[in-house]
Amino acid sequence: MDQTQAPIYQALEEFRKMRVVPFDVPGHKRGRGNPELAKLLGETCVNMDVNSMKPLDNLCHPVSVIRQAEELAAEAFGAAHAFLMVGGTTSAVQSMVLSVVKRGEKIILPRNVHRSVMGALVLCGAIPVYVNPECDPRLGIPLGMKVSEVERAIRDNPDAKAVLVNNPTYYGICSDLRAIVALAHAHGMLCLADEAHGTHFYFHPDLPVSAMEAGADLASVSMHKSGGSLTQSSLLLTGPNVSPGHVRQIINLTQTTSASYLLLSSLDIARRNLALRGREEFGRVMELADYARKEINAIGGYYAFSKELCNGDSVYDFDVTKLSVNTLEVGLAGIEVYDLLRDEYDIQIEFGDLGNILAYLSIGDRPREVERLVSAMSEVRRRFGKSRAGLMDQEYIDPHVAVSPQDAFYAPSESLPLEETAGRVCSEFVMCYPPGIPILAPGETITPQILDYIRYAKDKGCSMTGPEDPDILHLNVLKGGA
């Protein structure tokens, strides 16, 4: 196929030239009804914010330009089929899970998944079988899934329908995806990949293996993160063992019927850009990240980690574009460095947690911004660094699952003060966002260690989300002491 084409974008350009009089939605009528919006976004943008119509196809049942864009995306990513998603990768992940499991069926997965996976389990009623990842003692972060642990979970749960893998984790850590895919297929299971942070894997041979190359059956790819499309746009990829018609039906259960053509065209243009220039661009990003790591490690105290973590199993590979940095030897929690970089130096990084920060590098970054980041981090150490005494360094806590996520979420519950919840079963989510990995998910027992983590994270300024009580002074737990 001709990857220089961008059929949705080209159809929009042709439509703009037609000067069609709009008696359809959206109601701003190409910006005339909302001049402030038109001024903010610009005439080109509001003119392209249009409704589905014959010349522009329909995302729910594409037959022309959207279908062509999906075929081009499938070829670019080496998939049997690609679906354009406008509800973020959350929507892609949930459609992926809902396509393969239903109420009462089992899915094998690591516990350090994004909240979207847990949300899918609440929606469909599937039963999670967790492969608890090892934790790196220095970094305090969860690692990948050991193949032996996946094999044990499969052996103990031969009726499971699928295995889900993070490829990579938020920190850049990859499991042995090829081996896990082979294990799943050998036991009649599908293999799913959450590739929210792995878009670039498809476009450079020196990066970790992509889900489609490894033979996975479905993959959720966050094009807006490292691929350059607009926020909230994503792809859902499928392999040859999955029915695209069934997946489309699942997607249409929850995805909007009023798809944004701004998002769709951004996916189309971003795919074209990556297909034509992705190898060159991500090669440059890798060089930039390697340079940044060397400079940050030379400051002292910080540890910008990379492929030296690889051990052939729980850290099978590492995404070198991820500028993940441990901050504890500087005497600061990651979230404290995150806040200082923003408040003191006007630098917005992706996230800070209890012991680490992540500066997200992609095709839009330039050396001078990296120099500014390195300089600011050196200043943070000089001005604010202290002893690491008293810092919590464990990011991951093994869960105690008492009830399925769906049963717990919909069961009768009561709200209790945080201090009175130890030993009770949580009925809601609690997480720091980003990265959006639940500290607690519905159906898990609240332990004193988890309560210490929540208090510490709040004290350090982590953005806590999920509970009904926005201040997290109370938690919803199952009634009756369960």
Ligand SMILES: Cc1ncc(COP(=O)(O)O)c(C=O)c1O
Contents of the next structure:
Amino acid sequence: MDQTQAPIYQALEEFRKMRVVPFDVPGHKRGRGNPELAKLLGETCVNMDVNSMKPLDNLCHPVSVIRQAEELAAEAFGAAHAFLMVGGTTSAVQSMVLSVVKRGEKIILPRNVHRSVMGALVLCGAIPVYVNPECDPRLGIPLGMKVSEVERAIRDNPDAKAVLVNNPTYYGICSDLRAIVALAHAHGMLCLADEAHGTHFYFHPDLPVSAMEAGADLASVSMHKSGGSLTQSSLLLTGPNVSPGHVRQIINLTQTTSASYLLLSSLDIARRNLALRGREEFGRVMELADYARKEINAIGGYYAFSKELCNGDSVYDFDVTKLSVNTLEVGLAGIEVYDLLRDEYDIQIEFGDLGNILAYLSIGDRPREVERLVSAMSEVRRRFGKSRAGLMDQEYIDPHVAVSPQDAFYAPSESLPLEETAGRVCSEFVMCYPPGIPILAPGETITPQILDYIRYAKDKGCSMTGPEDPDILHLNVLKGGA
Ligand SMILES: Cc1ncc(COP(=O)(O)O)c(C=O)c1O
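Given the form predicted alone above, produce the structure of the same protein in the form predicted together with this ligand.
Below, the chain from earlier opens the complete complex, with every other chain and molecule after it.
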């Protein structure tokens, strides 16, 4: 196929030239009905914000330009089929999970999944079987899934339908995906990959293996993260053993019938850019990240980690574009460094947790910004560094699933003050956002250790989300002490 083509974008350009009179939605009518919006976004944007119609195809049942764009994306990513998604990677992940499990069926997954996975389980009623990832004692971060642990989970749950893998985790850690795919397939299970942070794996041979190359059956790929498309646009990829018609039906259960052409054309253009220039661009990003790591490690205190963590199993590979830095030896929690960089140095990084920060490097980064980050981190250490005493470095807590996420979410519940909830079963989510990995999910038993963690994270200024009570002074638990 000709990867220089961008069929949705080209159709929009043609459509613009036709000067069609709009008696359809959207009601702003090329911005005329909302001059302030037109001024903010510009003529090009508001003219492209149109609805599905014959020359522009329809995302729910693509037959022309959207279909061609999906075929081009499938080829570029080595997939049997690619679905353009406009509800974020959350919608891709949820469609992926809903395509393979239903109420009462089991899915094997690591605990450090994104909230979108847990949301999918609430929606479909499937039962999570957790493979607890090892936790690196120095960094306090969850690692990948050990192949032997996946094997054990499969042996103990031969009726499970699928195994889900993060490829990579937010911090850049990869499990042995090829081996996990082979294991799943050998036991008649499908393998799904959350590749929200792995778009670039498809475009450079020195990066970890991509889900499609490893033989996975479905993968959710955040084009808007490292791929350069507009926020909220994403891809769902399928392998040869998955029925695209079935996946399309699942997607259409929750997908809008008014997909944004700004998002769709951004996916089309981003795919073209990556297919034509991805290798060169990501080669540059890798060099930039290596340089930043070297400089940050030379400051002292910080530990910008990389491939030296690889151990052939729970850290099978590492995504070197991720600038993940442990901050504890500087005497600051990751979230404190995150806040200082923004408040004192006007630098916004991706996230800070209790012991680490992540600066996201991608195709839009230049050396001069990296220099700014390095010098700000050096100053943070000089001005605000302390002794490590008093910092909590345990990040990973084993969950105890008492009830399925769906049953717990919809069960009668009561609201209790946080300190009275130990021993009870939670009926809602609690997470720090970002990274959005649940500390508690519906159906899990609340322990004193979890309560300590929540209090500490709140105290350090982590943005906590999930519960009905936004201040997290109360939590909803199942009624009757169940
Ligand atoms: C691992 C993982 N999966 C899925 C998502 C959901 O992506 P989105 O924000 O595009 O809905 C995220 C978002 O950060 C993520 O980190």
